[in-house]
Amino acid sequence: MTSTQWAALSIILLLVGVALGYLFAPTTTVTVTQTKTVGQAGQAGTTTVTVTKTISPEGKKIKAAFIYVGPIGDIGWTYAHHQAKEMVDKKYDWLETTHVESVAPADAAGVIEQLISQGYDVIFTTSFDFMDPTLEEAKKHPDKIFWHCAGYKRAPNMGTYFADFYQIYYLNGLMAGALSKTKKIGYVAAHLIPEVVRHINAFALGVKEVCADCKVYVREIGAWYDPTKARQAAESLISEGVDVLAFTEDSPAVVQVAQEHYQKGERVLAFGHYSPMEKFGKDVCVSGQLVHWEKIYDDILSKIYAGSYSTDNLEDVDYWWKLKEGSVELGCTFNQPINPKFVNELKSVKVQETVQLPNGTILENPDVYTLVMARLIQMGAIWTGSKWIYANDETFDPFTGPIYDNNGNLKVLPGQRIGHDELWSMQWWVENVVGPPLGG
């Protein structure tokens, strides 16, 4: 084995030991993840801390309701939430769940009222657009527990949670920059809210690291789920010379468009989104981002059942789980970070930089495949070749300066790492993005 392979093996063995330690931890111990406000007046920021508590299960049955913004068959965001809900429901006999799909933001409050009248005491709302009505309903029903996905407003009986993809979008960007022949990479965006802007920028940072003169062209379609508009945007980008596509839209339309062009003899590649999409583009889907909402739902509901979470202690609870927590995964199908069809091509592209692994191993001018795997380790996720192992350590973050916006302004100082609040309010493009004007 080479020194690099020995180093990787040593990391894996170490992390297996850590994982076994967690596996055999006392069942009466739970870890509460909280976001606290820190800093002096005028310098507020947030930091995620963990608090370990010992609890005794109350033994009561929990009735939890999930409100979805899209249809459960969208193969994207809502599908992933629903699959996770079903997994947790089947796991616990003390849990009863229901769901309401395709709810417009204007109707959210009414749906919440209906669910409460039916006896549901835990409400999950799974869209940024549901934030304000969820908060208002939480204030009206202080005896119920509410959880809002993708937002930032909380109350004593309302927590927030999110499985963030920005690290994985960055990894996909590394691969996109290596695989593009035209140096034009397209992005189909549902809405340009800070979450989506953050993900596009992370993707573009990855692209730039491998291909300094590549550009990322953004098209906004104004809908979370609209396969027709997604298809039209993808075709428009391809007509302008784009040969690699990524997207935030809850159907496999963009991947299907790329596969159709491949079948006509045109090289157009794509990255999946939220759910396994390789089956829609087996010849073109390089990788993508996959979510494990079930890890977050399991953690939340178990702590409610145990009595650790209640109607008066959620105001500082904010799940922001990423690679190291195992809530997200690299790939366009589970347990396959990169489509094998593209591995050799990625190995043929070298990047002129030095990468240091957490154990001190130095990689000089790695190929893109090796760089992707190294960055995974640096961000707390190790792919062993057959399974994932996670570490509570992040020695690298894509949003580390210097970073310039697309107007030439220095937005992140050299060595500075953007924090939670800056990422969650992001409304500016990094320098290699060509997109609609933003508010920031």
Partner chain sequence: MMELKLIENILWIGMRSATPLLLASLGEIYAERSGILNLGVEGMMAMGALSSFVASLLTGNPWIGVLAGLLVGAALSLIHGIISIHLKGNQVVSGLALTMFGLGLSSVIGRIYIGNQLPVDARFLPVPFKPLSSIPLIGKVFFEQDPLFYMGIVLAVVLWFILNRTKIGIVIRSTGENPAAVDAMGISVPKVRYGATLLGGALAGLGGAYLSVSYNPAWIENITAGRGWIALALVIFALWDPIRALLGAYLFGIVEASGYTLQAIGYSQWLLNGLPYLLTIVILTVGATESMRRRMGAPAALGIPYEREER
Second form
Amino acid sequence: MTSTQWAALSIILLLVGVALGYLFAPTTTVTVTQTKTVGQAGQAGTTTVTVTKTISPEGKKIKAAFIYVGPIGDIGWTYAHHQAKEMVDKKYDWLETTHVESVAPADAAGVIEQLISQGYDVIFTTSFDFMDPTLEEAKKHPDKIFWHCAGYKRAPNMGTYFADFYQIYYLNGLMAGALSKTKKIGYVAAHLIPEVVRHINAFALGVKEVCADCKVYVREIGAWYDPTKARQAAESLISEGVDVLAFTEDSPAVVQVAQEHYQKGERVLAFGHYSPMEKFGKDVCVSGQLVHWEKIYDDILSKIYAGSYSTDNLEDVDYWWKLKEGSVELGCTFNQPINPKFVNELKSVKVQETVQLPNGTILENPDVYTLVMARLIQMGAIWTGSKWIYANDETFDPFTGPIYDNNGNLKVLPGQRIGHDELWSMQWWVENVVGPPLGG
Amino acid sequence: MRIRAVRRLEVSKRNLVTVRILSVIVALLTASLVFLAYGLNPLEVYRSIFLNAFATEIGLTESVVRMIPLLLVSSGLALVFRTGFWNIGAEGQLLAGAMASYLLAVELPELSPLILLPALFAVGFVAGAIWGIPPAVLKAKLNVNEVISTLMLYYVLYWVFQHLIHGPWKAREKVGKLTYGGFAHTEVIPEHSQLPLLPGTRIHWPTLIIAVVASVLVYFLLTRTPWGYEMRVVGSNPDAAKAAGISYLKAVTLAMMVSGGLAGLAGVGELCGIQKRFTPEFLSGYGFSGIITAWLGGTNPISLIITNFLYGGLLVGGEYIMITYRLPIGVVDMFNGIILFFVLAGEFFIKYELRREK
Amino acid sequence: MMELKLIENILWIGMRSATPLLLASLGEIYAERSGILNLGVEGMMAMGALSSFVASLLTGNPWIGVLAGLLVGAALSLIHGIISIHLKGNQVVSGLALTMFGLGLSSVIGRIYIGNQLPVDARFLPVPFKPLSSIPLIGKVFFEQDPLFYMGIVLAVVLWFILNRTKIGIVIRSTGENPAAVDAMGISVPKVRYGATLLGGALAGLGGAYLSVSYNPAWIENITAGRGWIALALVIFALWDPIRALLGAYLFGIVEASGYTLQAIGYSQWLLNGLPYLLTIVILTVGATESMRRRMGAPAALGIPYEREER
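Having seen the form predicted on its own, can you show the form predicted together with its partner chain?
All chains and molecules follow, beginning with the one already shown.
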């Protein structure tokens, strides 16, 4: 067969497919809630627009492509994005997806070109380093929709999204402060970029709330994924007297280290990161953070399908989703915010403060377990004991002043909150962090 | 009766081409097993790789984009390999060129591109050449194994580079009214320092022209100049070279300066033409792939250009099969590995012939 | 007391994480000593890690895992052997191809096992020998380790002995220096080189096995994360000598492990990461003076296919 014949055959098949799709496509009605986070200097405001649209039967198929920076098998960042993509792909029959893994930033633009030439009209780029190439391609292809994860540049046809963990790190900090006997808590960090710095700071604020004289010791390994280095850093922290570990790195190495120490009779506890890690440390994994990218992907793609996101209205669309949207979850494994092994111990530690819940209930000197549950409610995620319920309401934020940096300067005035934009450039340590110096 | 391998006195062009094609075919047949394991029709896969790497506009231009750095790196490597010197640190020389051009690009004011672009390429060449000299001198003076010294120098520079972009070179960036800082990347080089592109593509044509010219010049240098003659003698018969009073140091250092310099030019193209700023993942392995294409293509510019273009196409085709068949990246790596194994094996039949002996 | 414990732990962590480097470089030393340069260590390590992980997972016995790692590493090196020895192909390119192939294959097969973890009895754990393990400073370092750690030390000594004190060693070294002379003695150059290459592959596989069965007992893609290349640097750092490889590996590991303590007081971990490579170049340069040349052991025929002179 010549290539012309091949092409002809493909076109015929395509036409048959379209015809069949047309005949059998179901009629659906989708109610869409549009949330915009508009970046204004200093403060992140949220406007909500509700649009109801009836999707007509000829609703087109959406072809979405995902560009990953690492291999799918990293069990961390790329793995989580891929799982989410697969879930959304299965859920909607109007959606067709593909992916390209281990793409170097240098090749990202070329891969996007290939995807577009193959008819993909929504492109997700899932690494900070893809920011500039994504923007360039967005400008070059104004008729396609682009979404970039973890960056800060947008265009009329390019939005940004991120599932942020800082609230959960704060909650982990509360528990770490209660469980540490040595008053030394360790943190293994991949790279000290603003995202990780704010996570460490949120964690340290939680620690401080429960244990005023506890310190958080930070080690940077200089890689998003390197189990060998993560293990070295964790061991080195433990040898300096640390007995609770949190981390940002894509492998379960830190949890494994804690479990090994536990089996030797040394009590070292850990908090999981990114994917369920309970099986790597069933006796030591207290809680942790889990991600649900599928909530964000589902929302974005449904809105594109419904027509409320198009190529001219994404300039101000920045998903910065946290607990109340359900895009992140507290726990070392799904549907279990705190490992039951530690509940009693957490209930035995009281914190000297008053907490008011959104419904007016006042808690005087709650224990740490109750405090964690109360803070969850205040941040819009309610754990009923068997499932999560979300309220679109945030009455508490960990980054509320007064906050001092570790040189003793008052960084946040009492009662003030650090806004979205400052959190996105955060390059200083809160007072109880002992970490490497941070440059501009 | 037994079979004996006898070295061919002369390698015929026809034989070379036939063996190369045959080995690629055998390699493709072997790699078919991988695609069959995924329930795919290998013929269909190959057909679509080929069409999408070379027969569509995007495939074609992207293959050229990948070819540019590969051609520069491999032209230099092909030259230095002829002196019997194994430079496997071209990735480091590429990085040196890119880093030098970055320092110049962010400093220089808006000048005529006729001054600016040659200046960028010049510092890139010089930096790459400088990074290439020590292994040559170490080998000539102290007989230090160059495979290792070039690789080590790459690693040293790589970590210095990581230190710089995570520290001193880290830059804040203004977007609209806001300034973002703390991220591990450098400034974007100013627009006037960026290389012009062929409209609608990512082909930074100045580098493309330089690459093609360089591959011809290298051939000319090697075959038509006294320096090239010395390099060839040093490579093919070191003892004779010594007897003839040819300086090993001079020949190898010169070859390494050209090789490092051309890799440096590739770095300038990657920074000023493609990426425009440094990120931790700036390097994508052209310095290593160039070793393979240099070895396959040899010093003949036409053969080098074809080899590098095909290799660029292989990279683009690899992305294509990930997109279309959703195959894991590992399949692409295996595929490339298998092809190389068979081409390597095929070399034997180019250099040797099998004779039956009674 | 705190400082002592800290130093003890830096030594312990550093030497533990150095073991895969040591094992892989010991094998490569033999290959290179016989004249075969195999740049495919990273690929063989990755496949060794995967196969030993899978074998341990399926059988529940880490020793079977070790065996699988050895065999698979050797099998991969056979490809390099055939190309370099029989087909007299280019060893640099073949090694690079082997790395691509090994990493790719491990990623493809490994997809089935992503996130699986070895149960405790299917992996190696550091076991303290009491009371020796409580000797200050060195007790934990030498008496609280897993079997592969000790195997690394024993292998280094045994391989050093064989290489320098036995006839086999002389033959291997001569094959790398002057294959024609070995051939003239009636010893088959290809046989010696195949043997050394296979040993190199097996030990690279063992290094990988250490990563997945002892150090990080879970399957994660790209588990080697460039350690095969560090092992290649180590071979030179050690000047092709097994005992020096042992010391060099521990030095590399301890430099890396102490980085976490040093970064807390403001040292750049990036520059520290580059230090071992810089040291290697310095050693090469200093060690390469004429008087040292003879002791250095850089095989003269490294990377050069052996051709019998036509008579």
